[in-house]
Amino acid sequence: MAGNIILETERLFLREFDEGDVVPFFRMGSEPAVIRYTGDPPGGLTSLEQALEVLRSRPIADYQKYGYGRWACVLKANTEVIGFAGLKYLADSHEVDIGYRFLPTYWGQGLATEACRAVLDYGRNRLGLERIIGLVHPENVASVRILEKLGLTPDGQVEYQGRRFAKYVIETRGTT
């Protein structure tokens, strides 16, 4: 399997993206249902070339700069990249955001919650983060529900990349 495996859950491997993941990354960034509530530009990714540039400049660059980022979620059953989950350092606010995105075929199966539980544990225990946030479009009820299941609580609204998001927070210090 390509990419450095970071985490393993019951049904998933979470590993670093590499350039060979451009096709599934493009699918996640161009599927209207997937990007509906994200901060992505309308229409999302429009070509494999653009997807490769975003892959290089965001998750792959984040691994090199911060040592973590959004990781490819690989279904153990068939080794298909079906989404991503991970942490992203937001330089403008000096906070770490948990984020996830899955292809619609895999929605409603608890995979995002499963992946993000492992990501939160990694942030707390491996990275020593004391606080993790989640930015979510207020109308994205499914993602709000996931953040709440993970223990994040509402903390107002913020503007990020020109859009308004609800901010959820979990304080991780002193928890296990």
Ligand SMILES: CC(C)(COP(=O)(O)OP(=O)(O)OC[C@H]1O[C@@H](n2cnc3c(N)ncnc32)[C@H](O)[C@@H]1OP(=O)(O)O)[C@@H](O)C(=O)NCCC(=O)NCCS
Second form
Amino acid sequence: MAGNIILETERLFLREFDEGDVVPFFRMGSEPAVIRYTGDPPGGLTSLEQALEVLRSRPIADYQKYGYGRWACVLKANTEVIGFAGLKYLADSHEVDIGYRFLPTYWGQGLATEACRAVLDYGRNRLGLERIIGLVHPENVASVRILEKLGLTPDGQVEYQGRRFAKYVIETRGTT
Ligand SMILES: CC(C)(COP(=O)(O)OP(=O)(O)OC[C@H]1O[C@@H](n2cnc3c(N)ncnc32)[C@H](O)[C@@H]1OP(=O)(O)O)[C@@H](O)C(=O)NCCC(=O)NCCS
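Next up, can you give the form predicted together with the ligand of this protein, since the form predicted on its own came first?
Once more the chain from above appears, this time first in line as the rest of the complex follows.
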């Protein structure tokens, strides 16, 4: 399998993206249902070339710079990249943000929650992070629900990339 495996859950592998993931990454950044609430530029990604550039400059650059980032979620059942979940260091606010998105075919099966529980545990126990935030459009009810299930609580609103988001937070004291 391409890319370093970071985490394994019951139904998923979470591994680092590499350039070979450009097609699923393009779909995650261009399908209207997926980017409806994410704060991506209007219309999302418009070409595979642009997707490759974003792949290089965001998740792949983040692994090199910070040692973590958004990770590709590979469904064990069909070995396809069906989404991403992971942590992102926000240089402006010095916060670490949990983020996730999946292709619509796979919604409603608890996969995002499954991936995010593993990501949160990794942030807490492997990276030693004491605080993780989530930024969400308030109308994105499925995403708000995930943050609530993970134990994050509302902490006001913030402006991110020109849009207002609800901010959720969890203090993550290490357990191991
Ligand atoms: C948000 C997203 C990742 C959820 O993925 P998923 O795998 O379907 O999520 P899960 O099944 O783990 O959990 C979703 C929860 O929201 C609930 N939910 C989903 N749609 C809902 C709705 N319209 N109203 C109320 N609750 C809803 C589900 O019932 C579930 O909660 P439950 O376990 O208590 O029943 C997926 O919809 C997605 O990729 N959206 C586009 C990208 C995005 O918005 N990412 C988040 C940016 S902040």
